[in-house]
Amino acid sequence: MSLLKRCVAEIIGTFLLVFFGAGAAAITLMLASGVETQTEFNIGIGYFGGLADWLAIGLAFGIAIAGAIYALGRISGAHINPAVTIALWASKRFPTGEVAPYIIAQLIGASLASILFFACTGPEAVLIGGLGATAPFHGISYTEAILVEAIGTFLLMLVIMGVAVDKRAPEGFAGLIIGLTVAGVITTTGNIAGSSLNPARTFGPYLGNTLLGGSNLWEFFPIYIIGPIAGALIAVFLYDWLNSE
């Protein structure tokens, strides 16, 4: 399979993740618009049922990710996440020359998703929903946000290694298990720092907000680079150590 076709697959896969996943977060905020929240920790998400809202958002991400893996995994591997690509490269499972094209494709897919989500839903998607952009919630420090993103991505990458990368993994379960893992992580950690687990997932809504007149959240972007990449790297090397002779 040519690099071009694999990059197009990465664009499509990351598009699906952000359009339906981040889109679900934006829709939740739009539904809760104008309703008084009980605490500063609650910015709209959670009003309709607390963790039930985050479970719904997590499932939207999980189903989109599972669909992308089953549809596109045989073409590009369905990384759809720069942290995954970097971790596979660092462990010598992915060629150096293809890292940048994959990451660029993922960023393009995420950006197109945010812009087209706005085209489908109108200004409220930006002004109220923030295009589903991630940011630390009330009382969460920069360091705490990085830590929770690292922990969440650590679990995600560990599962990817076990069900998708390891040749001993049973066939046919990767998409389902990875999708459910993402849903579970988001349900628990979404109300801490947004549970991005993916630099591209945060980049797309941030760029969309910048282009379409939304909030400027770029000061938080390093959280969603450092946390996910650190978590993915720790997971891949720990997995290799655990499986070494």
Contents of the next structure:
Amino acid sequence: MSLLKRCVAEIIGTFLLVFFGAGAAAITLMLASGVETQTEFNIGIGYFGGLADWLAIGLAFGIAIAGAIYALGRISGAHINPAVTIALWASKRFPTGEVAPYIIAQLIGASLASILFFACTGPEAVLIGGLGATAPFHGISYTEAILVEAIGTFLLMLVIMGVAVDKRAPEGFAGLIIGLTVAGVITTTGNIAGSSLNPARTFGPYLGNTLLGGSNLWEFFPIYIIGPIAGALIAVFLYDWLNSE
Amino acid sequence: MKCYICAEEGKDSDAVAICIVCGMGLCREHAMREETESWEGGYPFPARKLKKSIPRILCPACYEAFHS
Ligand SMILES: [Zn+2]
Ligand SMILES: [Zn+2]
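For comparison with the form predicted on its own, produce the structure of the form predicted together with the partner chain.
What follows is the entire complex, opening with the chain shown before.
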């Protein structure tokens, strides 16, 4: 498979993740638009069913991720997340020369998803739904947000190691289990800092908001670079250490 | 072992292979060899086609069933 085809696969996979995952968050906000929530910590997601709202958003992400992994995993590896690509590279499992092309492809896919989501739903997707962009919730500090994103991505990467990278992993389960893991992480940590776990997943909606008249959230972007990459790196090296003779 | 097909035709020839599907013994003439490509890797790495393919021996009946 040429690098070009693999990058196209990364674009499509990250597109699916952001369109359906971040899209679910935007739609939930649009559904809850106009309601009076009891606290500022509740921005509308959680208005209908508490954590069930987050489970639904998590499953929208998880199912899209599982689909992308089964459909595109053999072509590019379906990293669809710069933190995953960087962790595989740092542990010498992925060639240095292909890291930048993969990450650029992931950012392009995520951006296309936000723009096409807007094209499907109109200005409310930006003005009310914020294109499903992630940001720390009311009362959550910058450091707390980095920490929770790191812990969530730590679990994601640990599961990727155990269910896919490890040669002893059972065949065929990777997409399903990784998708469910993301759904679970989002259910618990979604209302803390959005549970991005993925710099590309945050980049797409941020760029979309900038281009389409939404709010400027770029001050929070470092959270979603530092947290996910740190969590993924710790997971990879810890997994290798735990499994070394 | 003897070739099943030859035996049906009343000939007596030694088998050199066995059909992987039905287990029929086959002489040189009746054994159908087919190359199957094999892949390694896959999520989270691109899958790679291995340089060499893996041979698969079939009898004419099974070969025909697979290619019909
Ligand atoms: Zn046969
Ligand atoms: Zn024969």
